[in-house]
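This document starts with one chain, in the form predicted alone, laid out as structure tokens.
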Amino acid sequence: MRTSNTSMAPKHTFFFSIIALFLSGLQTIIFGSSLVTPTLPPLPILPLPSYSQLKWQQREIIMFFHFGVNTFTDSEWGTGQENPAIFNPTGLNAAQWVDTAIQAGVSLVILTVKHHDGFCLWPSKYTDHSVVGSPWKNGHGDVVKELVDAANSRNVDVGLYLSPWDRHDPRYGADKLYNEYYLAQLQELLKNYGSVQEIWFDGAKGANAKNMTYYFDDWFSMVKELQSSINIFSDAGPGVRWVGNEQGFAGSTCWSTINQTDLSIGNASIVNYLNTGDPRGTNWIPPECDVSIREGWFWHKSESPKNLTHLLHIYYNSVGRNCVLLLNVPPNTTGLISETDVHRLKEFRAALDGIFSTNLAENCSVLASSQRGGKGGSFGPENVVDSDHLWTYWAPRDDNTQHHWIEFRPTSDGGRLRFNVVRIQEAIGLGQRIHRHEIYADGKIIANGTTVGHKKLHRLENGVVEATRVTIKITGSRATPLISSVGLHLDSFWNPHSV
């Protein structure tokens, strides 16, 4: 038997040798020089946006519908004593509202379901000061449902505005009773109309209004319980903050970060802080710029929409300053968006598409001061001209102590870049970082600024520039700057000499 076992040993030896060779080869593949180990992404810098805040930021333009009894009384702030019978939009067509929004490139619409007059656009069981008392649809109408149904069928999201100040309800001024009433209506709206993506808490209140303490913490907690993915808007967030004015302008410096403990709703002393944010802020509460397409918020026969030049000016100073633009477009007494407003919105959308659909930087070679992980990694400067403006980005080396720069040169011999708008975007999913930057054309400075955030648009003060080399220098940043997208665009509507 010993002799038999000895004769089989070479077979075993051969078998184990094959296994050893296989494992050795596998080790070489995994750990050897043939493997390119991916460079790790940089650490984020806190605070960071939530998933719903990121989705909101990428919308860039959303739409407001101010509609109610004020539409029929030619007023902005109702008294609360209006007879519900005056509300009779015989041609109301919420589908036309939503289609108008879609044509303007808008994916979220917000309705004033109750303004300061207290009139409710849905049949609330807690008051008869609503559509129930209206001749519209013999008191069986529901504007909120009509809008929600029209939006859902068109894949447009819905937001709601429920005014805290109520000039009609007799419970207003009695803290406990009115807060119970308000919470009851919040529950009606957030339980019965499906998904709501934004809820608007207005801080406006007349000088002679009754003293009233709003239980905001209770309201916000109830909202989050009923709609977990919702963004809550108010002067103090916590999801989205007011920009501090109703002209649609953010500060030239505009941080998404701010200290929530320094904020309060209805406090006029903090508007400048709201406008700029805070680089040391511990909360991510980005700003929303609300402005109306007309002079007033509600429809008035005597008013016309702002001209295209004005709307573009608003866009550059809102979306182009790290904000979302909330553009109010009020339905008229018939219950439709007026044709003049529809036409202006189409004109506005066509202008934006014409300006930003062509990016001259895409046809350039892109160089950079350094690259995280070296050439061939995932963080090269070529990422700034791809189609992902959030999660692919150029990242310089952490250990590069010099000013970071990225440069664009036309790929064609003798080619020149002709542009008057420079777009810069940060990878805000990893935090907002840049606080100072400069732009050069053939070595000559043509623009400079502070914050970038989701989007910074420089509309060049001296008009069109022609250059063979465009350089963006990051001269100040809270951490290693991460640029997700750069654009060089030509705005044919921009004439700096006419301003």
Given for the second form:
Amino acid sequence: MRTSNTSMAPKHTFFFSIIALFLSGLQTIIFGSSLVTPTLPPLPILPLPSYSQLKWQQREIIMFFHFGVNTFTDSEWGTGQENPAIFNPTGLNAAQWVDTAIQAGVSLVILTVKHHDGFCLWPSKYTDHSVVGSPWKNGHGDVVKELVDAANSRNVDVGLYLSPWDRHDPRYGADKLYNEYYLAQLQELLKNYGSVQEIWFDGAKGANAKNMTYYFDDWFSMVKELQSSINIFSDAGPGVRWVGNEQGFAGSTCWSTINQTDLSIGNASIVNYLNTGDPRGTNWIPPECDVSIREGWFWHKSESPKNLTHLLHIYYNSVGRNCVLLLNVPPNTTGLISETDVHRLKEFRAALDGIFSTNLAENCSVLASSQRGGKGGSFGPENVVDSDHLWTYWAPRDDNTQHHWIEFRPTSDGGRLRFNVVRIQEAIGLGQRIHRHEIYADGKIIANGTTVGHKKLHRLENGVVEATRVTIKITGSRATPLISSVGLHLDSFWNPHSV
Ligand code: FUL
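After the form predicted alone, can we look at the form predicted in complex with beta-L-fucopyranose?
In what comes next, the whole complex appears, and the chain from above leads the way.
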């Protein structure tokens, strides 16, 4: 029973007044005599990313390794009839794969532990269609373990691709039996190989494949139970969604938000929706752009890696459009990443470092249309040129109904800015907001766009611009825009006239 003790009230009031007086005194000591309290951060706009999604987004580029019996049969989709004896990568060195990833600036690698042919790269106790039946290490090898060990010792994270479509296993087509088999393998993989940061559920299935209902809800629940920080990839998320094509291109409008109820796995009619996302979406499921460095996903002697120009084009259209780029680099029949691919990746990394390591905006004074809490607080425009690209940001005042703008002027007398790339980043930890923006050089418009998200890169259509004043205007936003970083860069590989 609740009782009220009114007779105690005056005593309590006196006690609380003393505490309040003490606290305000303390505040005066800490923040000066004018009783200034720090400006509070703005409210988020839902939906928000999870901690694991934020971590994934900041990786920007991750790497895929397609490897299996197809590597030895020169094919893309195995039939399921392959003899495990053909799998014999005599020089396999997973450390070389991981070192290649590190040199490319990658911190997460994903291996196809079972592709559509059903051949397992680890000694699964639920099938004999695996490395156990191969001459590699006399049937005692385990590619998953080799990769995990190499990655762990180098501080690189691991992801796994386990194909739902299985052309080998006779249980495929029998709903209950195959789902049991698939779940058994998921448990083997997620219990025995340490921490797994991403799992890939591929929606692909051949036109004449048997009917099969996958128990996705059971699979996803089991995955989350076994690996708390994992991101689940599929056409429909729930952690990461497919971008809708295999060219590595996101939509020029690209929201991390989408309505999960409108998504389903293996549904060709939603590719455009996946490509752009949805500003009214109630789920945060950002897109991942999967593309291969070569034409095929698996290694083929006749193929060679895409040239640097092509890789940069992919980067601008994926990472530069609010996505993570999942770049496939297939190990060859020896069990190594080919030297040509290693070399191309080094060029790619060097090019990205060359373009983005210098930010001309850092040597500018930064002005803005308004600032949350007024000058001197923690939400000033100077935050867009510091090294934190997530949690320090420029926030205009909420009550400012005009267009918001931020402007850069070189600090050196007579200084001119020479650039052909503009980078804008939103503080996505508080939601994705911007849906329209424009960029001006000395008052003349040089680019415009829609969404920004984690990172928007404008490679200027007319090439290099010289200016003494660069202004970014936010002309449409779901809520007060919050900008965490801006860059003005010179890309010496960009020649708009050669495209
Ligand atoms: C597709 C598969 O059919 C390809 O073989 C490849 O694995 C690609 C990443 O996904 O759906």
